[in-house]
Amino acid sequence: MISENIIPLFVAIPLAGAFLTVLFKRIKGIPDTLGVMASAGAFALSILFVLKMEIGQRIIYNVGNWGGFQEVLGKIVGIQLVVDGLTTFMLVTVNLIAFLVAVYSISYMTRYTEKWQFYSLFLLMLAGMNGVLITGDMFNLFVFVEIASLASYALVAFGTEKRELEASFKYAVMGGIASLLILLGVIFLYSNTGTLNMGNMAKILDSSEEPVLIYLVFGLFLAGFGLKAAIIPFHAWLPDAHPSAPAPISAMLSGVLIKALGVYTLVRVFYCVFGFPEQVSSIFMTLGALSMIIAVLLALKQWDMKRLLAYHSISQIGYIILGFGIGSHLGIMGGLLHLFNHSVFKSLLFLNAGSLEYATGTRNLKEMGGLTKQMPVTSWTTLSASMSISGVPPFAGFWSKLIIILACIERGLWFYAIIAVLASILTLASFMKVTRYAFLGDIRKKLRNVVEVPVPMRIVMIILAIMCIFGGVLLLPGVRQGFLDQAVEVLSGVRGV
């Protein structure tokens, strides 16, 4: 039987990691390890979780000690911290990317300022992204986007050149009015239930008689959390804030920032608050597929690496958006399984494009060439994600499309089904342009003396690799038992199915 705890380590580690960088900056090579170990601590205790916890099993953790108020007063006072099969789903992905992106990081920003700088700040976001997570309050988990969002700012002008803090700017204000639209949908649900649990406002609004004020709160939360999921229409701050970051920290917004903050978020809200009506369904459908096509034909026409990674980013939240809107056990299982490989093969193909700028000093595809040999393991690893991105079988990004795309045939939604089709074979045709301008072809003479990055950064891309390789074996009944059952049958449970 596994503490409740515990579950405060989630956010009191990375803490406890950004204070003590902060603490002995001056000492080389402890913001290194501080950073590694702080995320190698949250990452094995969401493994923890994952072995120990039982498919609807709830674990609360009462911050305050205000167990025996609730009891006595026969309601849900003080803030509660949750863990369940969806939170513990979460945990792993974000905490694993977060893990390895510090490992990277090790060599990589050794080309920055000083890097506890850096880890500080990266650490605070690791912080707000596992509190986002773990919160049954709905004003603390406006706190906790807050606390990450901050962080991310500062990091996405860690370069402080004028594009960099250009991008940065334009991300802060889009964050700020997010917020801002998140925080109002907290102060109407408020007047109206007298409630900020989660759990409470739910059954409250199950009896609810304010259709009017219910959907103000649809449209502030969608256009808040859509912000920051970037999904389109609300889209705009991406394309400049991911290729501006370092490789690290566009491997962590692409990878999972935009996932906790938006997609879990929007997630959570509407299924285990609202019960997830048919309107946001449909809203959710819609959305996705646009995301899907429109985004992947902006990617077609980039030049800039990580300028098209980050409008694929958009493209793919866009699956992962049309699987939960279908809502059916089918299209939750691939909205979870795509959300868990776009973690691992977004940020290996972010991490790719640091790799390559490392060497050759440029993202401009038209500016490479010819450097299968002198990277190989950058090579192989980039056409190991963009295979899996692509959805090209046996990749681990095969199953999640295809699990997508089954669910819109079960529910007869055929239209979505070809666009998720053909968003694929458009990913498939952009990744194809990708590898010959960076890698096939005669090499530059410019880059004839370009090598192969340091071991922790090869070791990183790796690891992430194998994963797009093998990532099947989630499948397999026994460990989708243990980590995808889990947080399909939160969301299933919601809705009946």
Contents of the next structure:
Amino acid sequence: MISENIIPLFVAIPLAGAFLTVLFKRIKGIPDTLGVMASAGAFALSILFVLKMEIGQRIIYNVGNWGGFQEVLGKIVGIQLVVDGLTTFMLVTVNLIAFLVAVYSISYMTRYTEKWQFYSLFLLMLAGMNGVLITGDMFNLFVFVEIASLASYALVAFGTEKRELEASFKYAVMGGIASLLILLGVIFLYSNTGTLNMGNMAKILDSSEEPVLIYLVFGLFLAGFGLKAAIIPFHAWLPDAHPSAPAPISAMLSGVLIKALGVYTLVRVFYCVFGFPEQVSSIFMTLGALSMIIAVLLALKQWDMKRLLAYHSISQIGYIILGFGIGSHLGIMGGLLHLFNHSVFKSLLFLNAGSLEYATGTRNLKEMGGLTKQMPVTSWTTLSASMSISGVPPFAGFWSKLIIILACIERGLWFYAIIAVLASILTLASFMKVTRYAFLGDIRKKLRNVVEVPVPMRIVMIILAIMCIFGGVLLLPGVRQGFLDQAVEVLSGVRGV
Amino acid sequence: MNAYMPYVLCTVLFCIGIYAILSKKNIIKIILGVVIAEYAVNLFLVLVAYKAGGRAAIFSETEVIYPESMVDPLPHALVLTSIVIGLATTAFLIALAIRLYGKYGTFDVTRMRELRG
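What would the structure be for the form predicted together with its partner chain, rather than the form predicted alone?
Let us now look at the entire complex, which starts with that chain.
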């Protein structure tokens, strides 16, 4: 049994870390230590939750001790923080990647000045994301989404070159509009139900009949959270913003931010508050299929490695949304597993791109070549991540894609199954291009003096590569029960499947 | 007629903001568009919570105040939070605009073409 008093620590630890980093910025080594320690602490806590939570358990924390008023008034006032199976699953994913990225940044960020600014913004973003995951209150969700987004706008502009500033401006304006749409949706929901608590809201919406307003809220949330998740009609900012950030931040943005702020919120709101109606299911599937195929086609012609990876993020988010859109037990499981796998291999790929840039000074695939000898670790880890993202057995990505495709077939959705397979083949094609141009062939003259990246960066890449190779282990019965099944339980319980 | 006024007013304001974001070429005007759209949403939140002749949600010992006449205080708390968040976003956007001006020497977005294509 675990005490509910631990829950706020998920936000408090990174927030305190961000604050202390600013306070002790002058002392050498403090920003690194605090950054790594705060993310490690949050990760350890999330592991504790996985180990100690029982199946179907929900732990609730009343912020500001407003719990007593509930008995008097008969309704929930104040903010509740809720941890259930889905939340622990997401917490582990987010904090694992954050911890590894923090370790990687120790060496990588020496290229930039003002490391403390990086770490404090990084921890602020982590606090925002953890807050989004644990909150059970609609408006609080909006606030945490904004905290994480603001930190990420600033991190995208971190290099303060023309490119970065322009990308960040585009991202900030689009993100601002998304937040406004989300806030409008929250206002409509509050004026309709008179509560902000998600659990209460679900109950009231379930018993009341007011379809017109609800459809308006559907539209607002789909556009708002869809913009944050970069599903295809709302994707325009992502291929600019993600490559412009420093590599560890690209890994965080593509690996976990779009999932915590976009996919998780979409799923949480549409499944747990609206009960996942049929219309939304078909919208999810259509948008998922569109994202998968269009983004992968756009990715094929890219020569900037990070831009190519950014397009692939959109494509893989399509798979996840498709899995959730199917809404069957198998579909949800595939979506969640692919979410986890994607955050592992996409952050690894971005870290690889960062290592290549660190060593060679370029991101253009045409200017690389023959780097296998010089950079064996980067080369092999890139290969394993590429295999995983393209769905080659027995790598992790294969299993999650297989489950999603099986879920399509189970429901008789052959069209979507074929699109999923096709997108997977095109993904393989574009990653063969990466491997061919960056690592195989003859070495260029000016790249002869390139050496492998420092040790902390290597260790992180190797850990992530091992997870790419053995990610399928998560499906084994013993492991699955504690981690994946709990999260699937929360969502599939909603629809009664 | 009167009951629909907040909705009409806020929709018009919101559309003005979105129009400015989409069609203006000057960065400062785009930021103003974001601000206008944001204010439209905040105004909407306040107007929806408006109650004619409403009172603050505080009981008094000297006079009798009925709970029915009280205004729901929650939207006001929400709108304050939302304004503060809006302030942060605006400050960040303006800081970006200053840096962009330093790099390009202009506020015209059509002249900033690093990311085209």
